[in-house]
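Below sits a lone chain in structure tokens, taken as the form predicted on its own.
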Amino acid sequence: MPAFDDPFALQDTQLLRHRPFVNGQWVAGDGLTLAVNNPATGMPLGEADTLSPASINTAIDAAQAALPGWKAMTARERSVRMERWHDLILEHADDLARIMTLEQGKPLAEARGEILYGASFAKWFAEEGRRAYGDIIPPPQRNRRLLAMREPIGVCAAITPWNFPNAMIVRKTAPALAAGCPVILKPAESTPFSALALAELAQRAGIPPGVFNVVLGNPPDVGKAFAAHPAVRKLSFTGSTRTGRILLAQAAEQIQKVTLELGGNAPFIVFEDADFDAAVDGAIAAKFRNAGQVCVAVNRILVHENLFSRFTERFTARVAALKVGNGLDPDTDIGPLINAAAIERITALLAEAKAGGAKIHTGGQAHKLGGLYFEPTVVTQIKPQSRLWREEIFGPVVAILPFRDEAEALRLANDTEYGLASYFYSRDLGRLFRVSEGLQFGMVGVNTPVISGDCAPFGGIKASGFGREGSSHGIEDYLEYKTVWIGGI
């Protein structure tokens, strides 16, 4: 294996692992290796071992074997271990952020912010697991008692994306662990080292063997293994709508419970009465974080016709000033895209839009740095039927259209198969309620680009999936009700 420590320069070199973590052991792979490259430089970072479907089944069996012991622990005993995991993540935040920036590309400050955000879910659900109450129900007869007990659903599988390779893992696995469920995690092929570092810290935190497992392998094979194994009772997936449909169909065979957080096409509406400067700042933040490679990133900006020219001019100037570069450079605002396919797709979307009459105000092509860098781009005069307007962009490109009134803004915003995130800026109290209720999205940001936190339910509707992560509701999908009737009292 190639040396791993040179490009990473970690304070704790034991965080850098290249083997799957199964039943408390770092196991040798029996499939192909995953080559992991730095998207900022194109240079190799190392390789990670993968498992065959048969070995993945063995890992699921290990999780099933660990279920009785983990389930039998008190909520407090599980909570203590999860609190320790949270503390260890924070203690190693700098190393974890560096791993993420090197394998994923986002600026180091963003990566560190993600580590802190992800850790918050470990702490939240450590506490929430102690409040997974059942019910004592008034019985229909005097000589009976009626209980509704909560029990862990069983082994849970999680498939996480490359764009948030730390936070999405903790957000999915923490509620499962808190509920008493062992987890089998399959991270994205592009970013395995972040997941394996979390497994190392979970082991140090005292989470028992078989309770937290990380497997690497060919994505279709892993998905099929998860769906086919009768011990897997819950599947949580974040990724594309196309893949989500496939997994949902496969999960139906074993009647698995499924949570899907899929694609998005977020609108950002600026009404005439908005705080103009705040709206510009909010649009920049909501669009260009992680180079636009965010499921809740703004795809479409709708601006009242009386503000359209002013907003476009100010917004374009701000976008043109964003610095593109290596995420390890502290001055970088936007890092590279994840791979060449992302560059090709954005280029094709822009070409189709330009052929339809769209105007590019800034950007519009690969960056002069070369490689996987793309210029931050602002487009106007786009047709609503354009692919750039209708599909998830997942890059530093955004289109702006004017609207006449509130009704038209809502019509344009809701004209999409997706329903994950939406944003609008207004200082009208009545509009705040009308538009929040009228937007057909699972989440709405009003006068803020920040719409996610450990205390709030996160998720979408329509083709953006179903189920919620985070908040007191986030543990629900990992628990089953068991009704107990007691007679002869």
Given for the second form:
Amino acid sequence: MPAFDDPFALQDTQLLRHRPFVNGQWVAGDGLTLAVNNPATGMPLGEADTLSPASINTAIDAAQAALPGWKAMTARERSVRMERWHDLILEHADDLARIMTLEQGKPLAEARGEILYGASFAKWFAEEGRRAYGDIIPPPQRNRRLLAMREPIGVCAAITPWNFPNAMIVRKTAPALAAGCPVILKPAESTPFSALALAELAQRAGIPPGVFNVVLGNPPDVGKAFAAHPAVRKLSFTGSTRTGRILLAQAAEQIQKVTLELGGNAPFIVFEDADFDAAVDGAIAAKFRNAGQVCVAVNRILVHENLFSRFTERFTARVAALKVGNGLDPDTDIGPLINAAAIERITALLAEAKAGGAKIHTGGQAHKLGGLYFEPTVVTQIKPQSRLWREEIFGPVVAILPFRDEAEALRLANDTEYGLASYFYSRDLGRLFRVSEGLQFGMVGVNTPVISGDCAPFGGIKASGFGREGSSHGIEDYLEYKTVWIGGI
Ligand code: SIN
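Having seen the form predicted on its own, I'd like the form predicted together with ligand SIN now, please.
And the full complex, kicking off with our chain again.
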């Protein structure tokens, strides 16, 4: 039984690991120790060992050594192990959700939802791996034959964020595993325990040593080690556009294939013909999941001028009623932010907006609970050039502006360097097509706040990155074509 003061109090205590997982072993660190705190209380949760650049190289070597064996398995043999991984994740969903809420802060029900969402990618790609077909191409000469075979790209590196400490890992590693590629994962420093628990379950699922590795370390050092090692053939990163640019430049060294899922600045447009209640519900859901710390979270709301006052009033009332608190409390809607820098940044964005004449309808400051809690905030009368409108907020704050017509809504929505997610509400059939086609974003939610799932391509354009995760396309980046010409037939 866990000790009384064990904050994790897991049913399966073996899920809580404190060391990197390399070549099937929990290895001792030779870098700085990572201190992990509970953002809800500021209390320490535990420590994790990190690796030096030399040890990260050793881990990549182990992944490289595991490649031939994993690649040689049939797709079905790999898929059986991945299905087991999926089943184990579901079996331990309560423990995994608890670990996540403690280290990341999101409400427990959301954390549990994320575990199920993450697991869905293990299942989806276990199935997709069995359908990674090549081509038999009609040859240009009678005595020749032409094949395009699919082969795993090689060792794949993944760098994942703290806002979805489980799902982003499974979404990136499952297609690699299904394709026959070993992976080397660096999770975010603030949420290592969720990642290490996934490694424990991968091991129990029979994923062989060296095929699923988790390294912890100083982020710039890890990025450089991934970029410099010739065995790493693919890097997938979710995080800020600033870091994405650095990783993309570094990946040029070994000509690595790259997938980048970077920042967003999602517009949410409410047209005059929208289902009003559904639009208010949708805006709440698409903005406040994970306290707004979501790449696809609504960043800017645009409402037709005839609905503007009514929408602002109803939306503000709903936002003011959201309950802020510890994610372990079942009544909590909005947990803490991840760290003090997030609070400082949002405070600065709001101060700049206020100085420019913005009006705060509710919230606007750090929450009276103190610590890392921030009041859910609604702002109007904002200048479109203000940072709050132009930058990714990543917190429970949103601004609303009115628009006159469809053309103006599209112009305002597209006026951003980002191109990840966008949303709009309308019941006009022609407009559904016009606006979906006119929005310059990788994903569009029409009359729905939910735009992600195992079966759909997820990703952005412009400064939001490139490449798609999930769906039948999500495995493509992990496979190469090998063209085989056969003569003398
Ligand atoms: C993200 O913030 O990038 C993940 C959101 C999702 O998968 O729905």
